[in-house]
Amino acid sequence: MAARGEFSSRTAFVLAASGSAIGLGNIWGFPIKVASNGGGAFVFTYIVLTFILAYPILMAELVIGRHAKADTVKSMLSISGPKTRGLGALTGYWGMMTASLILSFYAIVAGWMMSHAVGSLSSLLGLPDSWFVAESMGRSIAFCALFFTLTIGIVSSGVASGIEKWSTRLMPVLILLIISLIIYIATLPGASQGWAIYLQPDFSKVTEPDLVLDALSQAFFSLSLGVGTMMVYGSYISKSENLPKLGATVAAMDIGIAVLAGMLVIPAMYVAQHNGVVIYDESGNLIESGRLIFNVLPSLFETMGAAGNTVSFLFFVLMSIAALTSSISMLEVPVAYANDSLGVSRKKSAWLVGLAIFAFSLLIIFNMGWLFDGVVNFATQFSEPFIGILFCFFVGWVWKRDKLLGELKEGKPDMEETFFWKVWPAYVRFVCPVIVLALLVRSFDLVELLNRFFN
C-alpha cells in the first residue's frame, strides 16, 4: 500500500477543513439565501442549526475517518458487522461517486469564476476582455481545464506537501480578501441598507418553514457533509488530537466566514440597487442567484468607475480561492481511494482520477442545458442528504459503542465524563436521521409531483 500522509498540526487540520467546508456554497449561496429570508433572520437560525444538525454528523465522518485511517470504503468496512458489510462498502463508494459528481460541475463554474478574474484584470491592464466574461463553450472547456490542472497539482503533491501547504497559504489570503472587500463596499452610497437586512433579523420570521429549511440545508451542505470529504480528512488527524473540539472549531470558522461573506455580498447588492442596477424582479423576488453573481455584481462593478475593475478582480479571486480550497478535497476522496485500497501512487491516482472527472464535465458542458442541472440536483438534493443518514445509522446503530468512545478517548481520555459524550451518541442517532430525512424530503416537491400525477 502507499504511505499515507497526516496534517502536521491542529492549526493545518483545521484551516485544510474549513477550506474544504467554505466553498461557492458560502460565498455565493449563504447570502443569496440570507437576502431571500429575511436577512438576519436567516443568519441566527442558520449558526442555531449548524450546530443542532451539522456538527453532530461532521463529528460521525470525522471519527470513522480517523478511527480506519483509511478511504472512505476501508473506513466504512472497519466500523461495519457481518450482516452490513455490504452497505458500508455500498456507502463509501457512494460518498466517493457523489463528491466526483459535485467536482464535476463546480469545476465547471470555478472556471467561469476565474473568467471574470482574468477578464477584470485583462480591464484593468487596458486589455481586451469580451472573450472571458461571454458565455461560450470553448471559455467553459479552457477555464474548466485550468481548474483541474490546479486541483489535481494540489491534490497529487500529497497531504503535507499539497493539501496543507495550500490550504494554510489559500485561507489567510480568502479571509483577507473578504475582509478588505467589506471596508471597501461599506463606504459605498446604499451600502447601509443592506447592512440594515443582514443585522437586524425579524424575530418573527424565524419559525417560517421555509426559512427553517432553507437554513438545514445551508447548514449541512455548506460543511461538505454526506459525500466522505470530511471523513477521509479525518484520516489524517494525529490519533492525539481532541476531536470534539476539532469539529467545533471547524463549524465555527465556516460560519464565521459564511457570516463576512454575508456581510460583503448583502450590502454589495444594495450599492448595485442605489446605482440602478436591477436587483429583484418585477414580483419583489430576487432574481435568480446565478444571474446575481454573473450579471448584477458585474454590473455593480462596471458603475465604480476606475476602481470597479479592481474590485471585480478580487472579488472574482476571492471566488475562485474559496472554490479551489473546496475541490482539492472533493478530488482527494477518490484519490485517497485509490491510493489506500488499489495501491496506486498519490501522483498517478491524482491524474488518472482528475482527467476522468474532467471528461465527464465535458460531458456536462457538450450538453449543458439538460446534464448540468440533473448532475446537480441528484448530487446535492438526493445523494448527499441520503449519504448523511447512512453516515448516521453506522455510528448509531452498526458500531459498537465501546469502540466507538475508546476512538474518542484517544484524544481526550475523559471523554466518558463529558456533555458531548452524554449527549452526541443518542443524537446522532436518533434526531439526526430525522432532520435529514426531512431535507431529502423536502428537496422533492411532493406538492408539484402530486399535481402532475392527478392532473
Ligand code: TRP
Contents of the next structure:
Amino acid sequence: MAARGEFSSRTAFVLAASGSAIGLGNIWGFPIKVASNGGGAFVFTYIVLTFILAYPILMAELVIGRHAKADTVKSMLSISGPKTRGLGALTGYWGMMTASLILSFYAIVAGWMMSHAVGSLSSLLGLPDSWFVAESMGRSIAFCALFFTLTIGIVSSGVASGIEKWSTRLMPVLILLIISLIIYIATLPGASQGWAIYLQPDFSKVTEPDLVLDALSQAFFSLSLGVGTMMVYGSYISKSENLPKLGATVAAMDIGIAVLAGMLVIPAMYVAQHNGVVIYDESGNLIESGRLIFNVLPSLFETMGAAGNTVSFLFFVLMSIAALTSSISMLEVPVAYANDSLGVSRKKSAWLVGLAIFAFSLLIIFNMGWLFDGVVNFATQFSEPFIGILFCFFVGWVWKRDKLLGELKEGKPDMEETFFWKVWPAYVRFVCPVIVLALLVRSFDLVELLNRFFN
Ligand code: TRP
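Mind sharing the form predicted in complex with the named molecule? What's above is the form predicted on its own.
Full complex below, order starting with the chain above.
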C-alpha cells in the first residue's frame, strides 16, 4: 500500500479543515437560524456554545486521529481498552455511516446551488435559464451527479494533491466573494434594517430552550463534528504541530465566516423586503428556509436590474465552493476506511463509495417528500451529538491519561503547563457529555425520533 497522505503544512491543514467546517451550514443555515431566533441573541449563544462545547470535542477528534494516523475505525480501536473494543469499532462505523448520510442530502442541496449558478451565468449571457432555476427531478439528478463527480474527482487525487490543493485554492476565493458581496449589499436601500436586527441581541431569548438547541446542533454541524471528519483530517497532521492551537484557529475561522455570512444574508433579506419581496408569513414567522434561499434571494437579484445576474452568479458560486470543500471531507471518512483498513486503492475507493452514496441520493430525490427530512434529522440531530458523546467518553474515560498527554506533547513539549491541559481533560470527561446528553434527551423522546424518521 502507498504511504499515507499528510497535509504539507500548517496552513494547508487549517484551510482544508476550515473548508470542511465552512459550508452550507455557515452561509445558509446560520443566517436563517439567526433571523428566526432573535437576531444577535442567537449569534451570542452560538459563539459561546462553540467554544465551550464544540471546540473541546473538535480537539478530541483531532487528537485521536493524529495519534493513530489511521481511518476512524482503526483510530477508535487504537485508543480502546480490551473491554471497549467493540464499542470503539462501532463508533467508528457509525460515524462513517453518518458522514455518508450527510453527504447524501448535502450533495442534493449543493447541486441546486450549482444549478442556480449555471442559471445566472446563462442569463448573463442572454441565454434561457428557466430549466436551471425551476424545481424538477431532472435538474436535481443532473446537478447532484455533477457535484458528486467533482467531489469524487478531488478525493480520488489524494490528501495533498486533491483535498489540500483544492481547499487552498478555493478558500481564498470564497472569502473574497463573501466580503465583496457584503459590501455591495450594504449599499442598497433596506440593508440597514437588517444590520440593526443582526447586531442588536434580544437577550431575553438567550435562555429559550429552542434557541439553545438550535445553536447546539448548528455548532456541531458547522464544525463537522460527530462523524469522524475531523478525526480523519487530524490523522493527516504532522506530529510536530501544536494541536490545540490548530483547532482553535479552525473554530475561529468557522465562527468568523458564519458571522460574515450573517452580514450578507440578513441585510439582503431586508433589501428584498424593501423591494417588495415577502420574507415573513402572515403569522410573522420567517418563511421556510429553502424558499428563502431559492426564491427570496433570486427575487431580490431580479429587482437589482443589470447587476442582478452578476450578483446572483457570484452568490451561488460562493455557495457551491463552500459546499464542495465540505463534501470532500465527508467522502474522505469512508474512503479513508476503505483505503487504510481494507487496502483498496484511493482511486477505486473514492469512486466506489462515491457512487454508492450517489445511489442513495437518488433514492432521496425520488422520495423527497418523506425521506429528506428524515435523513437530515436522524443524522444531524441524533447521530452527530450522540457520536460526539462517545468520542468524549473514549478520550475522557478510556484512553490512558499519560498516552493522551504524550500525544499532545508531540507538538508542544510544555503541554502540561498550558491552560488547555489544565481545563480540557476534565471538560471532555464531565462537562461535554453531560450537557450534550441533557440537551439530546430534552430534544427528543425516542418515540418522537422514530416517528420523525419514518414519517
Ligand atoms: N460543516 C459543514 C457545513 O457547515 C458541513 C460538514 C462537512 C459536515 N463535513 C461534515 C457536517 C461532517 C457534519 C459532519 O456546511
